[in-house]
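Below sits a lone chain in structure tokens, taken as the form predicted alone.
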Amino acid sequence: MTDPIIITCAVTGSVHTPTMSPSLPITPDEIAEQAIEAAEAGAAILHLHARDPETGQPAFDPTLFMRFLPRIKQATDAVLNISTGGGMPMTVEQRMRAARRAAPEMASCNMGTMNFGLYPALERRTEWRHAWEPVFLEASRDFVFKNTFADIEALHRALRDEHGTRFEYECYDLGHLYTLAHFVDRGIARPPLFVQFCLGVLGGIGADPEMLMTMKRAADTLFGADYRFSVLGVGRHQGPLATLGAALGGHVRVGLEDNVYLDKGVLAPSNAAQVRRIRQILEGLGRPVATPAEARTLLDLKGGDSVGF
């Protein structure tokens, strides 16, 4: 609770779809300007994906990475994390493309293999601005967000051994915990670990304040003192989850990725408005919001003169 708490702004993902919001960035340009200004705003790390900057699908090609990365590190210090999510359909070697051309401070690690399900979004919706929109939210009825065993240590492989690249571990279920301790056991995820409990997915953990409570127990047990927690609520849960995280003493995760809204029926304008928003809840809790010099120290992270962009 003496920590300053770290903000992690997700700017723009692959779960939305350009139609849910006229702020969602698209471009390279866009992703960089949103990204500075979530910056600006109290953000001390950065979770980034790219997007076909014509059709707005979630794209994979380090060649876009490399059109906002270099942008963002001169206009910040901000923590920048790569995502190695990436977004259906990729396969697991082209999610890890673009983190292994940047070779960035933090990237994601996605912590067990799981339903993934977009399509709900279907029944809110029946005019869409690109035909790619509702093929890729039906898609997710029978799509299975691979992320093996065998996966995760290749990951570390190509992002930990070779770069020096530590990882925000993305949990959606308490299976994925008892998967890091494993991987903790085994000694290839190495404390101090930075654990985004990622609750309100479909196919993962419920989005309710016991789920949050029963992750930080289950994770409390595995990993004590060796590791720091982050919430992620997806949706409208995103400000509730996100506030009763930094209560318990965590870190927070908001974001265009996470929840295209401000408030109810209002589309958030921008993801410093998101930010702008969680900081003024948390300086009203007494907790102090993160530098990104304070974000790399209590992360252990290898600095920013040390990324390939």
The other form holds:
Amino acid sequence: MTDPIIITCAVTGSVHTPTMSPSLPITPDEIAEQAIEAAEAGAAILHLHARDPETGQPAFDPTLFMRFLPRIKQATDAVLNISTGGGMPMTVEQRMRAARRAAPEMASCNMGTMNFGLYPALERRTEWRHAWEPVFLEASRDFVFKNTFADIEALHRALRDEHGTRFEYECYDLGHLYTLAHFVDRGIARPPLFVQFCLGVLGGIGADPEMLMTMKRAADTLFGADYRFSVLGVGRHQGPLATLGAALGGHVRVGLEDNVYLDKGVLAPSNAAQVRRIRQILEGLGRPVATPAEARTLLDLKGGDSVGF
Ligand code: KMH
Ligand code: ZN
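Structure of the form predicted together with (5S)-5-amino-3-OXO-hexanoic acid (KMH) (previous: the form predicted alone):
Next comes the full complex, and the chain you just saw is listed first.
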């Protein structure tokens, strides 16, 4: 309970579509600007995806990432975490490409194959800015988010073994924690583990406080002192679950990737606005917010000078 709290900000992701929020950053410039502002507001880790600058569709092209990574690195000391979850309908190989090129301090590692339902968003509106948006959301009804044992091994070989990258282990269910324990037993996943409890994805565990406690209890048993956890609640659950996670001794993740709102019915004007909000809450609880240097020490990261951009 004495560690400073790491705020991760997931800046754009691949879940929301441009119609859902005019503040969702799309172009490399927008992603860089919002990421820098989020770091200035207190985010020690920036979790990053890319999008096609014209259409806003999730994109995996490393050259797109290279249009914002150096700029964010120059302007901030934040830890840059590159998604390997990508977005529909990318292959696992495509999802790894940007991280392999950038050799980041941190990358995401999704701990199980699952359904990832985005299609309920279709019920909330009928007008879309781009024709691809409803097609994309509908496709999630029959999409498998593939993260097999072989995929997880390949990710560790390509990023940890080749580049010293560490992982944000994204766990959407109890079974994912047991899969992570299996990789620890085999010496593939190595402490200190940074485990992201992801609650509220349709296909994963629900965004209930009891489920967060259950995830924590299981992880305590499996990993003991070898892990740190962070909490990501989808949509309106983001703030309450992050606050509960912090009260339980965890770290927090906010950002427009997982929630486009700031308050009920009020869209967040930026990622930084969500970072400022959670920071106020944490400081109100008397919990200091981690600097990037403190996050690097807590998570044993290789350092911002050892990346490939
Ligand atoms: N939006 C999160 C629930 C990844 O980038 O690897 C999923 C995510 C996956 O962050
Ligand atoms: Zn992501």
